[in-house]
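In the block that follows, a single chain appears as structure tokens, in the form predicted alone.
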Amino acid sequence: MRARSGVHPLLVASKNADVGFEEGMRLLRAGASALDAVVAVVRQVEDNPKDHTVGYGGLPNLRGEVELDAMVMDGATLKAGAVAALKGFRNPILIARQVMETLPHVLLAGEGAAQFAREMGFEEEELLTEEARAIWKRRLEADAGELPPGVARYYRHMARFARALAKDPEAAAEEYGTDVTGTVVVIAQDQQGRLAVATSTSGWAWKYPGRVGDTPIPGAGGYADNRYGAAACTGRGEMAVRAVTARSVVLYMKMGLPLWNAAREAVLDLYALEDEFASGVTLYAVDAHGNHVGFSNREGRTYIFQTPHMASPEERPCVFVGPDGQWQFGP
């Protein structure tokens, strides 16, 4: 396949994904494809025990045990493929990419994707680390004078938590020194122009077991269209789930929109959600050209992106657009 002209090989991601940017720049400047290069930085960042938002050293459910989603996105074909509540393998996006090329389905989850993870011949291990594992007792214990037996004791626990990080997420990471609700996305376009989409996460901390939000959802954690663009989001999933916000920035490039006016309308659809919990969605975007934006709903976001021609990734803040339509570039 021939090079779309004035297409550049690029990379669009959350800021987590740094330690994987020079693996995935590596393989696009050699002519490797977009989805070969999302897979690449996406496995790094599930290889970092000191990011506790993502596979090995994530932070555990309610039960300490650590549940992970991820989805892979081929914006030529269209092929998806995902897990979802996937215990004991610390790369789900690899099972992931194993779904999409060799299942006629497109999402397993629970230990229907750990079989499969095993007759693929992956690993299983604990994925829990001490220190994730430290952060995660924490929490509990200061509930523990009102806690009763059983999953559901921690209800009232969980509502108040999830009222706390939807008013304030900064406070909440700042109290347990990590991100506690993090995700890894990860945009890529090569040298063909062909875009591709891959994201990974461990959840929200301390959620009810079984949990599934955004991000192994194509359309709503993550979407890639050679033909218009592609997204992904980060944030509050059950958000970007009820709005299918990935795949509603691409539908607005289609319908014509440019690139920042699809953005911008798919924020503003956050803000028509009925929600208690409702807290910051991030969406990162790139078009069919090549331009790239990062947009949220919740103001101080940043994103990354990286072109063959630059040394290291450059951090970009988002543009914040706030409920009256009104948007402002930068803190």
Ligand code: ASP
Second form
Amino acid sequence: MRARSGVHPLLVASKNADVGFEEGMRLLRAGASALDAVVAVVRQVEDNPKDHTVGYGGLPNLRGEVELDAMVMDGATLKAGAVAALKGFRNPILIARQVMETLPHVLLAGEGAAQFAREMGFEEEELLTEEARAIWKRRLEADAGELPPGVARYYRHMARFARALAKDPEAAAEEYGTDVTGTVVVIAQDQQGRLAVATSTSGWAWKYPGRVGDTPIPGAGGYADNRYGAAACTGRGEMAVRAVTARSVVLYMKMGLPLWNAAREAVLDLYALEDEFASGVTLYAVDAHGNHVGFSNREGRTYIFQTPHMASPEERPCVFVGPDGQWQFGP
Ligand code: ASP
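Please give the corresponding structure for the form predicted together with this ligand, as opposed to the form predicted alone shown earlier.
Below: every chain and molecule of the assembly, starting with the one above.
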């Protein structure tokens, strides 16, 4: 494909992707595809045991099982592959890519996804590290009597947890010694101007077994279309699923809005959702020309980006959009 004038390789991501940026940028500088770059970055985050929101070392569901979700989408072909509620494999992003490249399907879930991973030769292992197990257990003990059995109790419990997180995410992270929600999302643009997005998460810690958020849903947690742009989300996945947030950003651009206005419009769509869990969604977006932004319905969020001229990623504040539509740039 002919290189688009003015387009340079670019990586845009959630902050926890920084461990994979060196490899991603090396690939892009060497002329690799955006698809190869996003997968390489996410793979490194999945391998990082210190990140308790993604891959190996991720925090488990209510039963103490690590259940992973991941997706990849290629903006050149609009093909996507994803796995959801997958247990026992540390690199769901590689399996998602195999789904895209070898099956006539987009999304495999649960035991079927695990069977496919085994057949493709991926190694099975225990993903729950001692550290993650201790965090999981500490909260179960602290909240004894509040957790299921009992769906209503689970619901009340999660509502309180989500509200505490929304009110003061730093205090919650301090209490548990780690971020207890999170996702890695990466968008890349390569030398040919092609876009790709990859996402991966262990989802909400202590989630109901089988719960799947936005991360493995093309259009919700991520979307890429070379013609217009790409977007991806972190935060409360249920909201991004209901508002189809990543696709919305790209669609608003297709309908003529500039990147910033498209992202703002998608945040405003989130405010229309009734949601007593009161938590945030942050979106990361790139247009076909390589402009990039982070937008959020929460203050104080940031994202990282890097171009080939930069030695390391730079952190930028996300634009905060309030419920009445006002924008706030920077801290
Ligand atoms: N979006 C992820 C999910 O809902 C979690 C997160 O980013 O905090 O599973």
